[in-house]
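Here you get one chain, nothing else, as structure tokens; it is the form predicted on its own.
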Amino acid sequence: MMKDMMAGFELFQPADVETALELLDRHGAASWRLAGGYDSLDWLKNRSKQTRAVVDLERIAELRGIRESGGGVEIGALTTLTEIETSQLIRERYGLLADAARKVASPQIRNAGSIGGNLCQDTRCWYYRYGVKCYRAGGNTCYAAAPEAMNREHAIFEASRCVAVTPSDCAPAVVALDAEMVVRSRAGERVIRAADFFMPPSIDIRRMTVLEPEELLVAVRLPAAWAGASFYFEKVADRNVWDFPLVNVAAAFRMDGATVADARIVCGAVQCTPRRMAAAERLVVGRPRTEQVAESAGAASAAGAEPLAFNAYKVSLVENLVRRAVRGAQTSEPA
């Protein structure tokens, strides 16, 4: 359980990506990448996770910045959430991500927290984080799935032994934008679709992303195809400041006049990975964003939900958030 103390580790502070990759390669699974540190320091202090080597990325200038690239935009993984939320380039072309970044935690945390850290953070399930030996922690049961468990914040879709959810506000946004994640190791670079970056528990229950121990997320690329689309982001949480989502929705619509030419609708905090609402997307493409279409999309988005003892309210939240996204209320239009 909570220990409120850290075990000893060796701290490395590389000044360039190559040195960081060499350190990650050398220490492998015993290494820990440190970005803003808000999630990492809690893990090292409060739970039985330990590491022999912390690789602090703070000094690596090439991991920061927002720049145009190939008709789209590339964001360095250490770029702060505040920089993303206030960037004129992001706000004009990809307001969905600016809106999502603005909803993360508090201004103080956004000033230091990075886009890479937000996307790669571990789940907030308290059974797991406070040291219970659940499936995700190498045990043989999911305590949050028990009928009497505290599971109001847990998954309603695609649970596979583990019912923990992704806590990231930016994750649904990058999936909705068809972003690409640029990942580097000493062996080279690979580019991963955002939808494939997050790890389902059915494949590897002990990881939230596909990153290997020796790999580093160096950038997020937003494609030109979704620049200037019609966007919608909304987050429902117990508190408006600092809190993690109960459910959030990120939606992008390419319009042909009054008709939806293409759509991406993604919900977070409903399963371990950001969930594409594919049935809802199919319903809206080729149709106007009318009340009738919104109602149909909302109903379709909840199909297949399997709520736990205390989170059935999430089914209605998903339906209503998808309806609101399709209607377009408070949508972020290009500036």
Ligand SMILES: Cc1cc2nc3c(=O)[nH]c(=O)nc-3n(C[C@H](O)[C@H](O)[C@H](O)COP(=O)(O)OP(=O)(O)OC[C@H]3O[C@@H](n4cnc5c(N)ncnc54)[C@H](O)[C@@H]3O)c2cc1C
The other form holds:
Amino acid sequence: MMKDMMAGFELFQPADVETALELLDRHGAASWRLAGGYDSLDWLKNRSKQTRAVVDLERIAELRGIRESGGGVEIGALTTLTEIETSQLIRERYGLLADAARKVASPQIRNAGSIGGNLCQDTRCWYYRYGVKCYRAGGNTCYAAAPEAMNREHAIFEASRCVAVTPSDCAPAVVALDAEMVVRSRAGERVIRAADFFMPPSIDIRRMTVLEPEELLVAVRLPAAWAGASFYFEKVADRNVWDFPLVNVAAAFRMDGATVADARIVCGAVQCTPRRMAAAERLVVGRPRTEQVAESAGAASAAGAEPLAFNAYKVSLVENLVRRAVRGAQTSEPA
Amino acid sequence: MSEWPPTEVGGDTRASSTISEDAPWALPMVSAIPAAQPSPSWSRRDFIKGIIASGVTVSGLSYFGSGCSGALPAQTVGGVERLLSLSVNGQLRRVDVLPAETLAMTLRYKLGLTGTKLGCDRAECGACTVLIDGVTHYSCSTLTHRVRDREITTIEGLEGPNGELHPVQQAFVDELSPQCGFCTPGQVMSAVALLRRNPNPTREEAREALAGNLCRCGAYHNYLNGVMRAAQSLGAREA
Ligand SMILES: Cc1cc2nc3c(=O)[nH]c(=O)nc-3n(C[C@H](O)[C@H](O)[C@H](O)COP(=O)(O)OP(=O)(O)OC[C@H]3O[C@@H](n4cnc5c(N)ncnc54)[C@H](O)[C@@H]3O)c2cc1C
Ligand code: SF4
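Would you mind giving the form predicted together with this ligand, to go alongside the form predicted on its own above?
Below is the entire complex, every chain and molecule, led by the chain shown above.
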């Protein structure tokens, strides 16, 4: 039990974004942004990460809510996964994200877990979370890629020293929807495409997103272009509740009659960032979503995979999930 | 918390304003701690409750003290006030809460509400489920300072005016839902929240609503039977 009590920190509960940014600026790398806390408290309880100043976003009303904006929808970063899953607006226009949110963790976690926290969460590689000094923690080895390592949950693509994967169920969905991430710091606002928001280990092995310590993700914008498209989300996990994806797929197809006009097929938990299945997308665009097209898209999906000792099963999982996405995508149920 | 008797309690008579040396940031004692040993006729539960009721939070303090090597950083301007009022089960409770304290800790070790259980302390089991403004949350993963102005309901808050069981609890008894019983308070809270929001759930809806509560005895079907029976009896009461 000794490790279950967090080390002391100062807690700040600013009421607006300005004050939060000021606090982040003042405390720099010693600060910690807190949303629902379902990733954060784990680190602090295990004492594998420390902070002196927790900036709790809970009281910032402007970070909450789902609103229409410019033909699309803007979701405040602190909006809970339950709110997203049950929002009429999201279900009607962007059912893909509602389906993804619904698959996260457990009801209690979704009642507090936020979309911002879900997209910014750290990897679940348990060597790293256990607190060992691996590459990602600033050390000089990867425990998960060692010959005797248990790496059933790890990456099959794009490993670069670190073989950890993105654990998020919502991340592939926002990439498939071409979402924009609205980021603020005291220096101003920048808008980042979801596809560029997640950080590959080849560029910076120490973090999962491009966010700087003094920046806040304030909102996620879903563009009008993908509203009401045909969607498919599926997550494969050991249990239906709590467990992180072994592989998940989020797909969006814009149809022109019976043929696919544009497609996004994105898998999570196969590499450190959500992976666009570019070859599969190219194969379906301009064609009808027939069994044959689904088959060839699936077969093209895992090219270049480099499985570790215990995760070769992910190769066929990716192929099958892409097939199922092409076959099974549907427009959102009308309200 | 597994040792009995807790070594800090027996014979300790530290007086009011003493500040513990191994936990300099800990609360000054409110009153002297009685030098009493638990009498053999007391149950462990009675003893703990007695300690809590007398306003002495020694068991909590020793808990919080353990393993904390560094002192709390000096108060920075704008940080939260430690003394706060919590609305728990319809009562306003004044309590001194550390910034890093979770609601489960506050409820169990400061307010004596030990019906809320701590299983994993990692949001992976559901034993600590409480209602915050009627919505289920894991109290092990909720900082107490976040719920300052919210309404908290624990299992203790469900009993009727004359101590009668809540219909969900009664239904769980009737359906033999609990086996070992450790997950039961959490299961009850999830069921109560479900029935408030959806008085007439399907079994599948009940299954989803209780999905965040692990039962190591595997009594899931009995719990679901209990929820369905509770929905009936609540419906009948309303009719
Ligand atoms: C038992 C368990 C099971 C889980 N299962 C799943 C699962 O199956 N699928 C899944 O996708 N997730 C899962 N999760 C993760 C959970 O969904 C996320 O932890 C949660 O969504 C994160 O949201 P939060 O608001 O709780 O984040 P927090 O813990 O508060 O924050 C997470 C991280 O993001 C940063 N952050 C948060 N908000 C912002 C912001 N606005 N700007 C900048 N940085 C920010 C924080 O500093 C922190 O580093 C699980 C978690 C647990 C504990
Ligand atoms: S996979 Fe990455 S996070 Fe895990 S041990 Fe290797 S370097 Fe560390």
